[in-house]
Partner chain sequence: MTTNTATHGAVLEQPAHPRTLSSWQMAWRRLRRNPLSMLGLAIIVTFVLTALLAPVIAPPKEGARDPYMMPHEGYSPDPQPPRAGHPLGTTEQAFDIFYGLVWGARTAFRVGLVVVATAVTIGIIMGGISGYYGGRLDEILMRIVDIFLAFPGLILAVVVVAILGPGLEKVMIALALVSWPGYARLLRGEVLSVRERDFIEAARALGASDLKVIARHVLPNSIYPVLVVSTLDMGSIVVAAAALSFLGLGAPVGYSDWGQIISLSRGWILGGAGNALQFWYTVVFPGAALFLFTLGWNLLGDAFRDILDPRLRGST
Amino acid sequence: MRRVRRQVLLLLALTLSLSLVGLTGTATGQAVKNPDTFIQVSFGDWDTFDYAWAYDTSSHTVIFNVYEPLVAYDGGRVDRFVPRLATAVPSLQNGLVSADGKTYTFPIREGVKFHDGTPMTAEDAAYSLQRFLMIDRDGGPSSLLLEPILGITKTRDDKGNLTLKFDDLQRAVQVKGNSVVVTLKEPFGPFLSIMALWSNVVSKKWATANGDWNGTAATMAKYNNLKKESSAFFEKANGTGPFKLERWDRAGKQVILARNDGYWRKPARLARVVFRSIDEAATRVLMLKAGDADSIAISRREQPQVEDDPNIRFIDNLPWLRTDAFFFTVDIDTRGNPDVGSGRLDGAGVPANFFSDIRVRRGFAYAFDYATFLRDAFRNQGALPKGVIPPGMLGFNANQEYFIFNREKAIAELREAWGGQVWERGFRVTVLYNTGNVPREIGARILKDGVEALNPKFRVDVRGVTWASYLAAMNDGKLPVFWVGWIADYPDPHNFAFHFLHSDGTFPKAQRFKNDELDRLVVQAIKETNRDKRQALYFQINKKFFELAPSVSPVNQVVFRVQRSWVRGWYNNPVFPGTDYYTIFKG
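Three-dimensional structure of the chain by itself (the form predicted together with its partner chain):
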C-alpha cells in the first residue's frame, strides 16, 4: 500500500507542478544576449535569393542587405536619393539625365569588390540590369523596369514564346567608359524610385562561372522565365553589400548573413544576422521576451503582450505605403457561384451586373463603419481613409472628401439603386476575404452588419476562403465583393493609380471594371514630367476614385515594429522590404 501512496503522490505532484508554475511572474531584464548577432524571427519562407526572380518581402529583406543598387534612398526619405554603386545620382542639373528626360547615365564607383574579392565594373552593372529585364519570370518583378525602359510589360506572347529582342536590350542598357547608360522608351517620372530598389548589381563573371546567363543573345531564350531553382542566384550570392549570404539553411528554416569585412564603406557593426521562420505567433512573442529574438513579426492581436514590457520597444505609427480596399466586381460570373444567391434581383441573390450601378457601390461604402474598423482592427493606429493614394506620397490629398459612415446617405443611395428595386426586393450577396487575415475578416463583418442594418431585406454573408480558392475565384470574376491590398513596389502614385483604376491594372481586370476617363487620366499622369501638374492629375484621379467607387479604401494603414530595447541604430524607410542592418548594433 505504501508503494501505491507514493505513486499517487507522484502523480499529484506532477499535475500540481504543471498547473501552478504558470502563476509565477515573467522574466526580468537580462544582459544583452548574443551582442554581435541580430536575430529576426518572422513567419513565412524565402522564395529565392535571385534579385531578378524574387518578389516577396522575405527574400528581398535578405537581398537588400547582400546586394546594392546603383542609387539608393537617402536614409528614411522616400523622395531623395544618394549614390550607392554609382558615384552620382543622375539629374537634369548634373547633366546625367538628358534634356528629353529619356537618357540616364550612371557613373560606376571604382574600388568596390564583390564578396569573392573580384572588382565590380560597369559591365557587371549593365549585365545585372539586362538580366533583370530579361529573366521576366511569370508574375515576377521584371515588368517594373520593362515598362519604363522598353515600354513593354512582358517579354513573351500568349503562347509563351520569347518576343524580347536582344538588340533592344543592348540599345537600352549600354556601357560607356566607366558608366552605364540607360535609355527609356518615354520619359518616366518615377524611374529613379524604381532603380533605387530594383537595380541590384551582381557579378557577371561569377554568374557565368556558376552556369547562369552569360550575357549573350544566343542563350537568352534559355534563361527567360527560368525555373527558380535553375538560377545560379537561387541559394548562393556574391554581392557587394555589407553582409554576405553565409547559408540558407532550409532544414532549419533560417538564413544566416555574415559581415562583409571587405566592404567598401566601413564594415557593419553586426557580425551576423540570422533570419528565422517560426509559424506560431505566440512562440515568436516568447522568443522576443526571452531575448532569443531581437525583433519579431507579429500582428495587432499580439500587441498587448509586448507593448508594456520594459525590455521591449514597441514603435508604432510608422508610415506604410499600402492601400487596402474592398472591391466590387461589376460583371460577376454567376455560373455555379455560391456567393450570389439566386443570381437574380429577387431578394435571394444578386444579378451579375449588380455592382455596375454606382449607387449600389456608394451605398455599401456609406454603410461601412470606418471609425470602428480603425479602432477594432488596428487599435486606432492609422487614419481614416482619403482615397487610393497613401499619405506621404505625391498625389495624396488630405482635403479630398471621402466616404464616412453615414446611414442616411447609404439609404439614400440604395433607395435609388436599380430604379428602387434593390430597396424594394432586397438582395443576398457574399463578402469574401482570405482566411488568416484578421483585419479583413473584421472589416467584412463590419460591412455585413452595416449593410444588413439598413433594410431587413438586405442579407450579406461573410465567407473566408483559402488563398488558392480566393485567387482562382478572383481571377475568374466570381467574387462579388472581395478584400485585397497593395504594397508599393516603389514610392510613386502611378503604382497605385494604375493597379486600382486603369482597366489594364491588376484589380480592375479582376473586377471587370473599365472607365475610359480614368484610363486616360492614369496614362496622362505618368507621362507628365512637371511635378505640380502630376500632383493635380493624381488629385483628379483620387476624386474619381471617390465618385465612382469601383473599390473602397477603408483605412490608411500604418505599421509598427517590435524589437528588444537593446537594439540601436534602427531607422525606418517605408519603401524598404525590410530592415537595413548596416546601421544596427546591440548595446
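After the form predicted together with its partner chain, can we look at the form predicted on its own?
Single chain only below; no partners, no other molecules.
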C-alpha cells in the first residue's frame, strides 16, 4: 500500500507546471507525440475511486489528482506542511492547535468549487472526515484517523456489529463558523502527516444525491464496511483537484483525466492525463521508445533496455519508504479455494490453519534465497533487510538478526512442524503475486524452488492474479501465501508496525493473525514520547517480527523512474504512492 519517510526525506511534489517540453517543441530531435496529454503506462488495474475505501497505489494515482486534502506536504519536506483546502496549517504558534495538543482548527478556503460547479464548504470538509472514519471497511485506511481522533482502531465488535457512536463522530469533528475543528483523543505527533494525504474533501450534497451516506446517525450502519461497488464514489468522482475524472474504461484498461479549467489555483498545463494498464513489460518498453507513453513502470530486469536511450531519462536511487514482504494467512478460507489443493494435510493440499504453526512460517523463511532474489529481481540494487521498519527510520535496527537462506534451518523447522506430519505427509500450496509485477513473480518462483528442494513431498505452485481480484482475495483470507509491498502513509514507524503486526492492521486482518504481546507493544510504542524509549520498543517489535514471522521481508529495494526526455517539471515525492511508477499532478 503506502508509507513515507521522515528526516531529510527529499520528497518533492510534482507541480502543476509538469509539461511535455512546453506542450509543443521537440526533445533530442524527436517531436512530442501527444503534446497536451501525459500518458502513464503501468501494470495492475484500479480498485475503486472512493477516497475512504481505496488503499492501493493504482487507485490513489487517480484519487490524489482528483481530490485535495486540507493541508499538504511542502515540496521536498515531510516535516513541513502548506495549506491546501484549509487556509492555514494549524500550529501552537498561530493558535490553531490547542495548548494541550488535542484540538486542531482548520479554516476552510472560500471560493473553491467542486467539479460539478457547486461551492465547497466547511460542512463538506467535516462530512468527508466523518465519512472516512465511519466507512472503516475491512483492511482499509480508516484506522489511520480513527486511532488519533477517536482513540480506536476499528468501529465494529468481533461479530461485525457497529460500535462507533454518531455522537462521538459529531464531537470529534465539528463545524464552527467557516472552520472544521478536530479534537483528538490524545496528542498524536504524526497527526498532520496523516492529514496531508488522507483528509480529501468530497461534496456531501453530491454524495447524498448519488445514494451515499447522508451524514446522519440513522444510516451509519448501512455504510459502515460497505462493499466497494455500493459506494457512490466507486467509479465516479467529484473533487476540487486539478483534474476531473473523464472516464474509467475497464475494457480498455485505462483511466482518462481531463483538466479542471475552473481550478481555484492556476489550471494544469496538461489538457489530459491517461493512465493505462498493460501487464507485459516488453510492450510498455516499446511504447516508451516509440513515444506512445511518456513514463512507464518497469522492473530492474528491463533497465538495460532503456538506460542508454538518449530519448529516455532514467532516474535512479529515489528515496522511498517501503517494506516488501511475502505473507502467510494463518486461517485460510478454503471454501472453493484452488490454492489449497485438497484442503487437508494429506500431501495434496494444506488445511486452513497450516500457517498457524510458527515452524511452517519460519521454514519457508529460511528456504528463500535472498541473495538470488536481490540479484535476479533487482540487479543487486538494494540490500538484504533487517525486518519490518525501513532503513533510516526511527526503530530500524541494523544489528537485528534476520532470516538468511539456510537449507539446514529450513529443514529443521519443517521437520518439527505439526508434530512431524508436514515432513512425513508433504503438502501442496500456492504462492500468489499480482500479475505484471515481475519482481514478485521472480520472488514467488524462488520461494517455490527453495521449499520444493527440501523434500520431494513438498509442492508449491505459483499463480498471478489481476490486482483488483488479488486485493479482494487477500482481504477475504483466500491467499495462502501472497506478495505485497507497503509504502508509508506518513513518516513514522507506527505506520509499519501497526499495519504489519497489530491485529487491527491491514495485513494481520487479511492474514487472520493476532498476537497479544505484539498488539500491546505497538500501542505502547506510539504512546511513548521519549525518543530513546520509543526506539527501544520498536527494536522489541522488530525482534518479535523475526521470531514469529507472520510475514517475511526479502529486500530493501532501491527505486527508480523512467520517462521520456521531453517530460519537464517532474519531482520525486516518496510520500505519494508509487513515485517510481506513477505521476502525481498536483502541486
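We call the rigid core whatever largest set of C-alpha positions still superposes within 1.5 Å between the two forms. Bear in mind that the values here come from a model prediction, so they are computed numbers and not experimental data. Numbering follows the first chain given and starts at 1.
Is it the case that residue 320 and residue 446 are in the same rigid part, with the chain moving as two parts between these two forms? No, the two C-alpha atoms fit different parts' superpositions better.
How big is the turn of the smaller rigid part relative to the larger between these two forms, in degrees? Spelled out, the smaller domain pivots 32 degrees relative to the larger domain.
Residue 484: how large is its C-alpha shift between these two forms, with the rigid core as the superposition reference, in Å? Once the two forms are fitted on their core, the shift reads 6.8 Å.
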